[in-house]
Structure formats: C-alpha cells, structure tokens
Amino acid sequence: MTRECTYAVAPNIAFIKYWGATDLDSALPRNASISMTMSECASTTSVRCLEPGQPDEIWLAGIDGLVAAEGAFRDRALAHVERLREYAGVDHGLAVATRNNFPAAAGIASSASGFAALTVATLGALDKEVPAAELSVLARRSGSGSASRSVMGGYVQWPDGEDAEGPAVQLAAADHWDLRDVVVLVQQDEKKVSSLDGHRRAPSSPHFERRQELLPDRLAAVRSAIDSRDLAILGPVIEEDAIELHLIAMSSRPPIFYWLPASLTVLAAVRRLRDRGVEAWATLDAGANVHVICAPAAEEAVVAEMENLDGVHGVLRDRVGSGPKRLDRSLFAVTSS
C-alpha cells in the first residue's frame, strides 16, 4: 500500500453558477453549471496512512509548520475522510495536511479545490485507482458541489435533475481554448456568509425562479461559445449570470451582500476596458473578488488596469488548467515554499 500521497488541485471559476440545491446535504443542485478549471491557484493536500487504531489527523500547513485544524473545516474534513475510508474498505487512520496558495473562503472556490484535493490524495494514498467520473461523485459527496468539477481539467459541466447524482462531464480539454483569468483581490479574509448559507437562502429571493427559467438558454450559449472558442458570445452570458447570482443573494431573506465597494470599482474598470476595445468580461462567485476572463493577448492590459485601482490588494494571474497534479513533495516534510 502507498503510505502517502500529495496532490495539487486547482479551484474552478463557474461560468454558469451552481446556486441553490434540491438537497444541500448531498450537494444536489437546482441547476446545471459550467466552469473552467484554473491552473495557478491550488489547494495542495498530503495524506498519510496511519497504523490501525490511530485517530485521524487534520493539519493546516503554513510557513511555521503544521497547525491542527479547528472548527467547521475540521469537522467537514473528518467526515469526508471517513466517507472515503468506507469507500476504500480500510479501517486505519489517516493524517491530512493541506494548504492553499490563494485566499480561502473568499469567493475563489477554495472548498472545491480543497475537497477535490482531499479526495484524490486520500485515494492515492490508499492505492485506489479511480476513474475521473467516480472521483467527481466522491468529491461532491464532501458537501462541496463544485468539487465535482475541480477533479477534471479544462471546461466542465455538472448536470442537474436526475443526472446530478452522477459525475460532472468534461466539455473540452484545457488545450482546446487558452483563456486567462485575472483574479482581482478586493477581499482576502473570510467572507461573512458561507456559500452553504447562500444556497440555503437562495430560493427565498423573488428572482430565483426566474433565473431557473433563463438558464437553459444560457447553458446552451456557453457550450456553444466553448465549442467555437468565441469570447464575444461567452463574455456577456457569464457576466450576466454572475450579476444575477448576486442579485439573488442581495434579495434573499435575510439578504446577503458579498460585494465590497471595490467590487463595483473593478466591474466599472472592466466596462472601461471594453469601451477601449479590450475583450474582457467579469464574473464573481459567492464573494467580493472579481475574476476577469480574457484572451492571452488582453491579459497585460487587464492587469495594468486592475492592479492600481482603489481597494484592490493585488491580482492573481491564472489560466485554464489541466486538472489535478500529483506531487513528489509532501507537506509533512516541507511546510514552506
């Protein structure tokens, strides 16, 4: 048996958002979603097999070493470790160490990358070769629905309805279309309302059902845009869907205000870029940070426009990625980069 395994898994940025669930405990969505798996942002997770009878351990890896995880994250991670252990048919303990190279719980899908990384690293440590479709289902069972998309690279759709319990499906590989994602950081601390609470409140918005009616056409437009590599089709749809998610959040009961004033500053800057002929489009997940999607030729102009705006703490340059990467370096041995 492999005693230890480390994976780096990127978050994904949803072009059409998963917002609202038919069964939140099982992360079953009200609507299908489409995302782009990222590349440079990543959750890195090492899993080590312990001797039978030893309790599970969950550690956060930082520059000063390993610190025991606490609170809701620890509880969710332990529950998922138990779920994966039952799936693999083993009874010994597992030690987990994890870290992100980007802000967590700030609207950059850290739950998706984190629980996808926990899934693939655990099964790797247990010498379980699992196809991507099954990994997608197992990652979703963590309670992070978006994790079902992060176990695959490129452009990915997670179905709804009767197919929601099944896997996400890759629409196109990363090398099909080189899109860039300039992540504009206006918030680096944890957001006040979790995505899970946002999903719970979403159906209370008077705009929620109307969005459901509009989504089939949006999904079809995004699939067509990916197939034809047409940013002029993709951009307006993803920006519209992102704004509508936040409209629903703001009109939920009680309302949720994920945006900060700097979020609006960034959105205005994106519109100014388009006025100057730069093809760039904004999308936001459940948080204040803004993802600006553009072609490679536009990346420098986007970065130059964003990095000196009031309220912006920095930008992360990312791009479409190819999916989970197995690493030789263990977080148990090396806790700084």
Ligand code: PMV
Second form
Amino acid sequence: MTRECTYAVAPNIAFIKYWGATDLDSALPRNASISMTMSECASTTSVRCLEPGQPDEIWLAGIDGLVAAEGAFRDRALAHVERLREYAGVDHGLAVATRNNFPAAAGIASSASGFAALTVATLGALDKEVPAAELSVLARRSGSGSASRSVMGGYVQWPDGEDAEGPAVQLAAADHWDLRDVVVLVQQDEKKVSSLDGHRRAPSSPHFERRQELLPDRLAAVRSAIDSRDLAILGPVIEEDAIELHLIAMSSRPPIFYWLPASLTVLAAVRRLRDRGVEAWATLDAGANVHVICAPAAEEAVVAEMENLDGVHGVLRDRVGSGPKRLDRSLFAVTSS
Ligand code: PMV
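Please supply the corresponding structure for the form predicted in complex with this ligand (the preceding block corresponds to the form predicted alone).
Then the entire complex follows, led off by the chain already shown.
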C-alpha cells in the first residue's frame, strides 16, 4: 500500500455561480454552474497512513512548520477523512497536512481546492484508482459543492436537478482556450460570512427566484462562448451573474455584504479598461477580491491598471489550468526539515 501521497489542486473561478442549495448537507445545488479551473493558486495537501489505532491528525503547514488545525475547518476535514475512509473500506488513521499559496476564505475558492486536494490525496495514499467522475462526487460530499469542479481541469459544468448528485463534467480541456484570471486582492483576511451561510440565506432574497428564471439562457450562452472561444459573449454574461449573486447576498435576510469599497474601485477600473478597448470582464465569488478575466494579450494592461488602485494589496496572475497534479515532495518532510 502507498503510505503517503501529495497533490496540488487549484481553485476554480465560477463563471455561472452555485448559489443556493436544495440540500445543503449533501451540497445539492439549486442551479447548474460552470467554472474555469485555475492553475497557479493551489492547495497542496499531503496525506499519510497511520498505524491502526492512531487517531486522525489535521495539520496546517506554514513557514514555521506544522500547526494543528482548529475550529470549523478541522471538523469538516475530519468528517471528510471519515467519509473517504468508509468509501475506501479501510480502518486506520490518516494524517493530513495542507497549505494554500493564496489568501483563504476571501473569494478565491479555497474550500473547493482544499477539499478537492484532500479527496485526491487521501485516495492516492490509500492506493485507490478512482476515475475523475467519482472523485468529483466524493469531493462534493465534503459539503463544498464547488470542490466537485476542481478535480477536473479546464472548463467544467456541475449540473443541477437529478444530475446534481452525479459528477461535474468537463466542457473543454485547458488547452482549448487560454484565458487569464488576474485576481485583484483587496481583502487579505477571512470573510465574515461563509458561503455555506450564503447558500442557506439565498432563497430569502426577493431576487433569488428571478435569477433561477434567467439562468438557463446564461448557462447556454457561457457553454456556447466556451465552445467558440468568444470572450465578447462570455464576458458580459459572467459579469452579470457575479453582480447578481452579490445582489442576492445583499438582499438576503439577514443581508451579507461581501464587497469592500475597493471591490467597487476595481469594478470601475474594469469598465474603464473596456472603454479603452481592452476586453476584460470582472467576476467575484463569495468575497471581496475581484477576478478579472481576459485574453493573454490583455493581461499586461489589466495588471498595470489594477496594481496601483487605492485599496489594492496586489494582484495574482492566474490562468486556466489542467487539474490536480501529483507531487513527489511531502509537506510532512518539507516542514520538519
Ligand atoms: O462550494 P461552496 O459551498 O464553497 O460555494 C461556492 C460559492 C461560490 O464560490 C460563490 C460560487 C461557485 O459556484 O463557486
């Protein structure tokens, strides 16, 4: 049996957002969603098999070594380890060490990459060959629905209705369309309201049901834009859907304000870029940081425009990525040396 396995898994940025669930415990969405898996941001997770009888361990790997995870993250990670152990039919403990190379819980899908990485690394450590479709279903059952999309690269759709319990599906591989995602950081600390609470409150917004009516056309437009690599079709639709997610959040009861003043500054700068003929479109997940989606030729202009705005702490240059990567190095070894 393999005793240890490490994977780096990227978050994904949703073009059409999952927002609101029919069953939150199993992460069954009210609507279908489509995302682009990223490449440079990553959650790296090592999972090591322990001797029978040893309890599970969850560690955060930082520059000073391993620190025991606490709170809600620890509870969710332990529950998912238990779920995967049952799936694999083993009964020994597992040690998990994980780290992100980007700010967590601030609108870059750290729960998607974190739980997708935990899923693939655990099954790798247990030497289970699991097809991507099954990994997607297992990752979703962590409670982070968007994790179902991060186990695949490129452009990915997670269906709704009866198909929501099944896997996410790759619409196109990463090499189909080289899109860039300039992540504009206006928030370094964690958001105050989790996306789980956001999903819970979403149906209380008077705008929630109206979005459901608009989504079939939006999903079709995004699929067609991906198919034909047409940013002029994709851009307006993804910006509209992101603004609507936040409209719903702000009008939920009680309301949720994920944006910071600098989020608006960035949204205005994106519109200014377009006025100058630079094709760039904004989207935000449940956080204040803004993802600016553009073609490779526009990336420098986007970065130059964003870097010096008031309230911007920095930018991350990301792009479409090809999915989970197995690594030779271990977070247990790296951090104890
Ligand atoms: O997967 P969750 O429960 O963290 O929710 C994700 C919610 C959004 O990031 C806002 C949208 C999405 O589809 O990724």
